[in-house]
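Here's a solo chain for you in structure tokens, the form predicted on its own.
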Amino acid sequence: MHNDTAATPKYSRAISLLKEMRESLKEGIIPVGIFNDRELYEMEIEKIFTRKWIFVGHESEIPSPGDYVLRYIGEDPFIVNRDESGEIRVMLDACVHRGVRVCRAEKGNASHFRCPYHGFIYKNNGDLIGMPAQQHAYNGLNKKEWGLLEARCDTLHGLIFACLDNDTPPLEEYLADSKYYLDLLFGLQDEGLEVIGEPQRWIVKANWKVAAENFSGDAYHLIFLHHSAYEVGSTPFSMLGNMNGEQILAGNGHCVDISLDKTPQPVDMPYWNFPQEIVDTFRLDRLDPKGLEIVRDSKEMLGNIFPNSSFLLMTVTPEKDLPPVPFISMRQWRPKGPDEIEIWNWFLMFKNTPQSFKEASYRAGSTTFSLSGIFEMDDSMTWETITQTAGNRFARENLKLNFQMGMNGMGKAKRDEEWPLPGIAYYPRYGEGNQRYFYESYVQTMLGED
């Protein structure tokens, strides 16, 4: 437990705002000002992004010894690489001599990293092994004490997570009940998954919490904002029909949202419309009955791993007259300020899948959830205006946002007492309980009460 807010008077205004939010959240009310506030943002970087596990990539991006990619935790750049022994490491991209970045490319293969300033050289496991004129300049330096700074690192089904705090629980414990659902999706095939193409990245002028909240369980916006996507045929499912399902509080601020009917009727597109030859590769024998029902009957499955790592499996139609195809996306909402994020978007597919299907899946994801995707453009437009509103003086001081759907009999969502799987579930998806849970965890973390 961290409880050092009293020692950080520089955050006094932000702490006051958070304490106000802690009380108003009990009534489902959130001050809009949290979505564009410089002091709050700086506190988030210190209190959240240096302490939580963050998704930074997939093992398939660095298959060979020496492979590396550049990624970010909060604002800090990290080299995610596989060293000569095959171990995956996440190392700060900064020379210990003057802080100069030692990695000069977004990806590649290297046995060493050399600082361009004074020439300090590091092996790809982070060890400092030398510098120019060492006998004259640094004779006697214990190089073992001056390697690249390293983050904790762990993987789940090839997904690489990193954490900067040694006191944070191990990844599996941190994931809590969300691990069951990640196992359900990413553990379907023994061969695992791989990233298709390069991860896409682009800037949106929005606060990171708006995006994380959306993927935590804002199903309600589908009905209006994305209705046109259904009208033009991008999705085979009507948005209203898609509102049946479970919204799950999965521990430690993590949220899962599953579109799933409670009817005995066979669904139109079982197994997310994966072809039968791919379904035959799934290890359905490892699933419990309810897990099998989710894999067989759900229309989409998404969620957010607190704070800013999201996942999505959805079936969409990439182009008129083409059949619906499922795609899988992992995301990181990288904060770049109180009013800006860099969206990182990985498309993944099961390895034991025909190349033609991987390409079709990539195309399906790109036409819907990418920089030019129809869903993406809808979302980005609204996220940006939320952030703009939060930065305006009158709104920041007076506007309180309503997150009450599903509270005290408001709306149809009720606790699903018969939900047999991990987490606390609510049915149907007419609720904002997942968002409130996300923000409760946010406030607790910021105030050191988690």
Second form
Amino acid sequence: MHNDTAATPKYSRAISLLKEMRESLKEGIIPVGIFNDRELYEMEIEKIFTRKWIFVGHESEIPSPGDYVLRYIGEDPFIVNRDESGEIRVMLDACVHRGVRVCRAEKGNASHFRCPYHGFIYKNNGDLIGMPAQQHAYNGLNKKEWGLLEARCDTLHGLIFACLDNDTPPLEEYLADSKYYLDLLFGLQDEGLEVIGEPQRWIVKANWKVAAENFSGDAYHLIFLHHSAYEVGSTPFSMLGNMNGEQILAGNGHCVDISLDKTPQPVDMPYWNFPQEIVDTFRLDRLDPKGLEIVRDSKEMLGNIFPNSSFLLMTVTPEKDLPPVPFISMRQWRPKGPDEIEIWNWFLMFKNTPQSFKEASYRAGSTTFSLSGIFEMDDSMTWETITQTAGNRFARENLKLNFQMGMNGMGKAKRDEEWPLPGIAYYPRYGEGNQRYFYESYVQTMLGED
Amino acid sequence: MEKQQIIDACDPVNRRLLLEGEQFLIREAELLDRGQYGDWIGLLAADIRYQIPIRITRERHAASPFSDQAWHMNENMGSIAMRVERTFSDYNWAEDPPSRTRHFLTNFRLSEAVDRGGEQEIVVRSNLLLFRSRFDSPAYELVSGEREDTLRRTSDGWRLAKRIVWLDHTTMGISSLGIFL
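In place of the form predicted on its own, output the structure of the form predicted in complex with the partner chain.
And the full complex, kicking off with our chain again.
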């Protein structure tokens, strides 16, 4: 019997939406429907989240052999741990016998992972070492072939990335021009960074691309959406005065966004307002002149590693009458459906800093960029309504979103031909080129043209 | 980690203290639910500590499921004042119009009653269920946890000196926390 549905190519509707988007993007137009579409979402899980490098945590979260944390890549849970030999591993949290999850907590120390169903037992390097009544039940099983499924993993300055596809280039190559900027920030101190406490997790009913796009380079929204933060003195400078800066297309869909004046001039808070004794620990001697300028003169630095890993450095006031304090946040925008993300928010600080400074930095970050953050709560509210709009029948078929800032003479952003560092830079931050680049890379990846 | 102790409140002195604590917390919750944050701040001691530690799923033998370094909120008067000021900003997009909240407080128990240098302090523990509804959606959010509140008696009545909310959630099912638990 003929089966009509089988004859329809997989994701046919999503593919036609993507092809439409590929064309409209040339004019800076994006159909709102991409922000809440079940078929597109399923395609994203297959074409993006099982293929790209995803940030899952930091080495400092698992300092000792046996330490583990539970993390996610797309929809799947993974054990991120340090095995007995000290090697970092990323292993699917699922027993090979029936698929029961073998990791029982979000964090801990374990020499072995044991499946509660039939008792299959794995070493913390993923090797299957046995099961109850083995001679009667599974004699002859080649246990070497039945370990926990393992993902590729690699680190950069202790940041752990994982990838589910063996054909994806190695992490360093994948990061392309974004690596320079990650090196700049995360390599400032020889001792490196550490995660303060545990990451925050919370649910926002928004599509993951909205969040990734925002961190890719939406400087423009700071002026209006986050005006209350300036009003109450949380941010020391007006957002309108913070629009000078470079927006950088950093390869493979990665984006970097740095506030920085074109010509060096004295700033109120050099070195992001790190205390001098901490600045003294920075390896400024390793920086090239422009890199030094970024560290000394920029007010904030953020970006998105395609697809859904973001970073942010900002200097904010955690409470009235306190001087501004810098904080560093890493993000994973974990997709949980076309209209839902789980936000993972890590605060990191340079290891060689006083405990009191780490605490002050954490407070600066959590007051502004967290579940209770006075910046973040306004973001999540708008992200949710974009996603609602995208799910509604009339809007999804008729509403085309304008991403044209910086195109055709609109918006002040121009290509910065003199930018001496990696990537293609635009100046000032009145542009939406980073976002367009994110979506171009998105379409290419989805259509297999990356 | 949470305090475990419960003081026998059948004793008339303790009974009176618990009742005073209960009445204070019920009044305080009313101000929060009505959005009267100006009056609410008046009920806080100048050295207020307001903390919501992050909870993590841990195995039973682990020392504590609560982080001692990571918080959803870790506030003092300065940061609370900043948040309250923001609440009344014309640019408070997250909470204007305000979400509708209802604090349900139950299972009050007296955990400590001490004299600290002439100042009487009591620790009252209670169960909190917070209902929140937003915009025109019939959907609602719930936050559940245990409150551990330190109240201090002053010449103007009781003041909240410290609040720790021990959440029942690890991953928070709410999109923002622009309110006080």
